[in-house]
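Presented as structure tokens, the chain that follows is alone, the form predicted alone.
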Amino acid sequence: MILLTGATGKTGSETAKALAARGVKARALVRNAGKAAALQAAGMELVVGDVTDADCVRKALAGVSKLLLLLPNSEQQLAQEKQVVDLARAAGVRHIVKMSSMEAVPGASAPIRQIHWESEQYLRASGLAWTMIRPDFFMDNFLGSAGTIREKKLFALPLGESRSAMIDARDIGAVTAEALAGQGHEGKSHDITGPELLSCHQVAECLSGVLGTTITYVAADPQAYLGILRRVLPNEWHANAVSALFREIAEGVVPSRVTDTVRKVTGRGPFTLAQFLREHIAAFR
């Protein structure tokens, strides 16, 4: 049995599609039941509960031999994914898959990057297997700037002149579908990228081409945006740690390069922006 945590997320629903058309059984642990209906009727297990309640996770875990490991950032996040590898090898999981970041690396100074580099290094020690899943920029991300690219025919992020290999959460979701159900992943680290690295202006180009009219990118000035964050994000530890992470995009301390892990992994090419775009053409108008 395959656990998943993060099931109705970006790309733990993308993982959770990928396994249901393997036929591959499945389990997760959720908080929501209503959301989590589509995985229901596709034929996932449903256990609801909160990852920070060890007892929910035990039940969750019980009969498990591999675990996706996918928590949202937060303050508490390094301390809760150490609980959640704790309690599976307790419980007998064999192998652990954690969706991390190609971002964290050692001397990391965001703390994002911090809780990621960590998290893996806890894992790496914990005895158990594990695969790490480290994606780059989230093409999805772009889905939040959909009102404005409609209303004013920009977007604005503080990323300056830095450019991501950015990647497709469908991608991201079967790579990581393959590590669980797969075979030979254990002890990697997955570095997943979309198949060209990008600026934000040669996103707005792209945009531009595939809506027929012309969008702009705005350079948006870091602590304006960090006002933003403030009105959009839980709370403030959100706010300043995704500021900060933008900030070190923006300043290149962790160079974007494009890998061939899509394709090693699943044996076809990766999305490219073009396609996302024309996919999600709905969201734009």
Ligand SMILES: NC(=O)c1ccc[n+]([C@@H]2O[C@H](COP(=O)([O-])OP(=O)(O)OC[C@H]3O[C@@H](n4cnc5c(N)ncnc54)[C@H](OP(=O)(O)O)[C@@H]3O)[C@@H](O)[C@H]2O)c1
Second form
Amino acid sequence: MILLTGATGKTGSETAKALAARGVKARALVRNAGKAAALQAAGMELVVGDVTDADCVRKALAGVSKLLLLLPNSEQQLAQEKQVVDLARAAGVRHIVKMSSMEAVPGASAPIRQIHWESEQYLRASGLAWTMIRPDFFMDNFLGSAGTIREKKLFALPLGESRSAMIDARDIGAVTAEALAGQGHEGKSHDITGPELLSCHQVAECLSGVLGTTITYVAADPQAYLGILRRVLPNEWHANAVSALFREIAEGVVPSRVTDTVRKVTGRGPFTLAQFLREHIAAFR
Ligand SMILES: NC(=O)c1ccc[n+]([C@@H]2O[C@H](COP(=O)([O-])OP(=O)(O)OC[C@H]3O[C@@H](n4cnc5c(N)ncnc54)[C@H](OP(=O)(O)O)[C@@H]3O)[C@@H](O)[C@H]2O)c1
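With the form predicted alone done, generate the form predicted together with the ligand in the same format.
Below is the whole assembly, all chains and molecules, this chain first.
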């Protein structure tokens, strides 16, 4: 049995869809059964509970051989992931596929990078088989700017002139599902990206073409943008952590690069930004 955490989120739900499309049976640990109704309808078994509740995780792990470890960024993320790894090992899980980030590198200073790198190291040292899923910047992040794109024909981010090999969540789900259900992924780090390096100015150009109206990218001042993050994110730690990550992206601390991993793992090329934008056009229009 395969157990998914994070299955109601952006990449977890795409992983669940990709597994269902392959006819693979799986279980999901979800906090909200209502949010997981589509997963259940697609044949996924549900255990309702919180990943921080050890009893609940033990219940979800019964009979599980492979686990998707996918948690959102928080101050507690590293401790939570370590606890799940420990519980999984005790429950007899053989292989953990961890959602990490291409930004996770040794010696990183931004907290989100550090957490993923330390969690990867903990999993590598656990004695369990592992696969790291390490995506670049999600195209889905632009959905967070859909409001200003619709209303003001612009989006503002503190990413300067930096370029990222941004990736569609559908590709992340496809690679993750293959790592869980396919063969030969143990001990591998899959750095996964979209097909091209793009600046936010190029994203604006692509948006303009897809929407048929001029959309402008405004390189936001990092300090002013921190004020916006403080309003929309759950707490001060999270706002500072995202701000630190954006600053490092803008400064090119870990330069982005295009990889061919999506094609190698799935047998098809990754979605382009234009394909992503057309898929989500209702949000931007
Ligand atoms: N955004 C990027 O550009 C980017 C790039 C590379 C890597 N990443 C990494 O991707 C990961 C996030 O993936 P995502 O965006 O697909 O996630 P997401 O959309 O934020 O969804 C998070 C998932 O985790 C679940 N969850 C949260 N807390 C939980 C708890 N205490 N117990 C049980 N379930 C819980 C959520 O359930 P609910 O539906 O109940 O909330 C949801 O299913 C992060 O680790 C991030 O660092 C992001």
